[in-house]
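Starting off, we have a lone chain in the form predicted on its own, written out as structure tokens.
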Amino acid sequence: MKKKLIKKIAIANRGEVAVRIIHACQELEIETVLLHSDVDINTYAYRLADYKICIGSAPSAESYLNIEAVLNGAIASGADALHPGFGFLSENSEFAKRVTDSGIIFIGPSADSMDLLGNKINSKKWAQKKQIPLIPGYEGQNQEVEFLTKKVIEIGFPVIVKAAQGGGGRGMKLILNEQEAKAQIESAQRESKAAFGSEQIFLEKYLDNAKHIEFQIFVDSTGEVVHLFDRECSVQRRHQKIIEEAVSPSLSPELRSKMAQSAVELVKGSGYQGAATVEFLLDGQEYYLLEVNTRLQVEHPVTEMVLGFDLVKAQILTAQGDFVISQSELGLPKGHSIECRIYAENPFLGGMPSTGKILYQQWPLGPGRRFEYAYEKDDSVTEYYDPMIAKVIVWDTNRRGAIKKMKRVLKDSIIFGVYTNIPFLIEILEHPDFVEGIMTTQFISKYFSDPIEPPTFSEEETQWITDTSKKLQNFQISGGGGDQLSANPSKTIFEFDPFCKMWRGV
């Protein structure tokens, strides 16, 4: 591969992944250009980037999914390369080709290898040639709703509909009976078109008692394919992951080796370059290919934590033809890592999105703790994008220790201004099935189908909250009379944290 030094990278994304890429670029002394929507001005990533170019208005179709706008912004910036992050255009082969044809390095696979592995239908055909187990279903070109409805009946309920061009739970619908088949197929096609620009979908028999296990793959600048072991991603809600781990507690050494070999074999010969994730469903001791994600994963930090390997820096160095890795160099995973996705949502109302300004935010730093966040104090969470506001990642010497540490970290994390799912995450971490590592993809629907209960207060606690509220009101109005709670009361905001049952002055 011909080497080309990268001096400036355009980032076609937002939120915590944009921040993650900027941090990697800073370590490599590479300048960054944030290609952002107008509503993402004055976000954390915006403040960190060396240069900024607005590519459109808030709706994704007018900015982050607008190929012409993103490409024009990257060209205008004078960037040598473009990193797509995850989501948006990261798995769009047309976009990858347009970027490359413009003379800009696309930090990711070629358009051809993306079409082969990233397209869910093509990857299944490729897997058949490699004799990798597949879930029964339909991956044909006939996309007429009536035809697909008949195929659903032939496969047998339950059946899952998936977008051929995407991932992350978008364009994915579960069909439980014949009566809802037509509506669910049409809904999946509409959602796929809006999220990925393509209505193409496929059908799979739904395995309702399986685990979701994925293997991180990396292909260096010489074409060497290696695996960075596995992640457990079974804790999902509405087909989106909530908690991820490395490595999975569900695999024996023999099964881990067998699945890893399948993942590596699938990518070999595809012409791929950079990071990819091969996802499987594990049903007992049998595993089936789910899909291949031809990009960086949201949950990549847990792999980095157990291997001491920086995937984003490796992506960048590989793209400039300057990275080589062997399986033996990676070594074996050490300890255990867990990631929790922090969403701006009300856990007591079933995860209803919560928008507004972040009034205060504080992360409890310490050994084996990592925080990747999209917002800082006074930033606003809007309704335009995914409500994930941060990822909390911990590492410990074993899984029990990692669970205990994560619970402590979540309880000590402070976010005011919006609701978060932190209480929900803690309940998951304390559930016996999670503690024992036996949860499946049905874990949330089985045990958490209803909103979690809000905290209850004794009569004494309720009276204390009322009394303290009055004192704080009087304190702020009088400018410091009475209880001396702050040296500068006019700039102090007091909020009650119902989960921790305490007042905080921020």
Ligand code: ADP
Given for the second form:
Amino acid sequence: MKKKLIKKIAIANRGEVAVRIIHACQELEIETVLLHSDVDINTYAYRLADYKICIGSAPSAESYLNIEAVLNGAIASGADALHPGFGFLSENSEFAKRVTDSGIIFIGPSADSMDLLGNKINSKKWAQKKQIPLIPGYEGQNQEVEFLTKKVIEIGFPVIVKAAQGGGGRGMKLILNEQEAKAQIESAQRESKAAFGSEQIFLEKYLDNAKHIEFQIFVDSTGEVVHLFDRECSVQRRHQKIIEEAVSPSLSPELRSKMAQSAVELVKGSGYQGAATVEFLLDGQEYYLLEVNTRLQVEHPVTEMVLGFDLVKAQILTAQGDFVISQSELGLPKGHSIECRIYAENPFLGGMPSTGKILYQQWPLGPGRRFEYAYEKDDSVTEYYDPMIAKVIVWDTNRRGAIKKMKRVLKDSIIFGVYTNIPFLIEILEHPDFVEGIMTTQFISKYFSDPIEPPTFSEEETQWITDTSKKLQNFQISGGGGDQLSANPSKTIFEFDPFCKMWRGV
Ligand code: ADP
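Okay, that one was the form predicted on its own. Can I see the form predicted in complex with the named molecule too?
All chains and molecules follow, beginning with the one already shown.
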């Protein structure tokens, strides 16, 4: 592959992943241009980027999902490469092609290999040729409802209907019995058409006692395919991951090596380049291909932590034809890493999105702790985008240690201005199934179908809150000194942190 030194990268994304990419670029001494929507001038990535170009207004369709706008921004910026991050246009092969056709390096796979592996139906066909186990189902061309209903009965209940062009946990419907089959298929087709512009759906047997295990794959500049071991992402709500870890606590060395081989085999010969993730469902000792994600994954940091490998830098260096790695060089994973996704939502109201200004934010630094966040103090979380505002990642020598560390770190993390799911995450981390590592993708719906209870206070505590509240009306925290108080009645800004049951100065 021809080498071409990248000097300036356009980032077609926002939030914490834009920050992550900027950090990698800074270390590689590459300039960055943030292609952003108008509301995103109040974000951390905006402040960090060397250059910024506004490509449209807040709704994603008018900015981050608008191919023309993103492309024009990238061309105008004079960038020689574009990083799509994840979500938005990152898996859109037409976009990848348009970027490349404009003479800009797309940091990711070619449009053709994206079509082959990233399309859920194409990848199944490709996997079949390579004898990689597939979930029983139907992914053919016949889309007549009567025919599909027959197929559903043939497969056996429960069955999941998926949009061929779907993603991000959307466009899926569960069919539990014959009576609801027709209605669910029709509804899936309608929704798929509305959300993804295509009515095409496919069917899979629904595995209701499975774990989500995925393998990080990397293809270097020479075409060498390596794997960076596995992650387990079984803690999901409505098919979306909340907590991820590396490596999975559920694989024997034999099974791990077998699954890794399948993942590598799947990508071999596809003309792929850069980072990919091969996702499997594991049911007992049997594993089945779920899909391939042809981009960087939200949960990539846990892999980086156990292997000491920078996936984003590797992506950039590979795109400029400059990265070579072998399986033996990667070594074996060390210790254990867990990631928690921090969502701006009210955990006491079942995760209702929470928007507003970040009044105060503090991440407790320390060994083996990593914080990837999208906003700083005074920035606003709006209703326009995904509610994930940050990721907390920890590393420790073993899984028990990592769980303990994560709990401590979450308890010490302070975010005021919006609600977060931190109390919910802590409850999950304390659940015996999670501690034992035996959770399946049904874990949340099984144990957390109701919103968690807000903290309750004893009479003594309530009294303390009332008294402290009164006292604080007249005082303000002086400097950074914890609970030192100094008289200044004019500017009292305190908030009660209901989870930690304490007052914090803002
Ligand atoms: P998306 O591309 O929208 O993320 P996936 O196909 O990757 O969708 O599936 C997301 C999650 O949905 C999986 O991790 C799993 O929890 C659940 N899921 C998908 N297909 C099945 C299936 N056939 N059986 C059981 N669970 C499934």
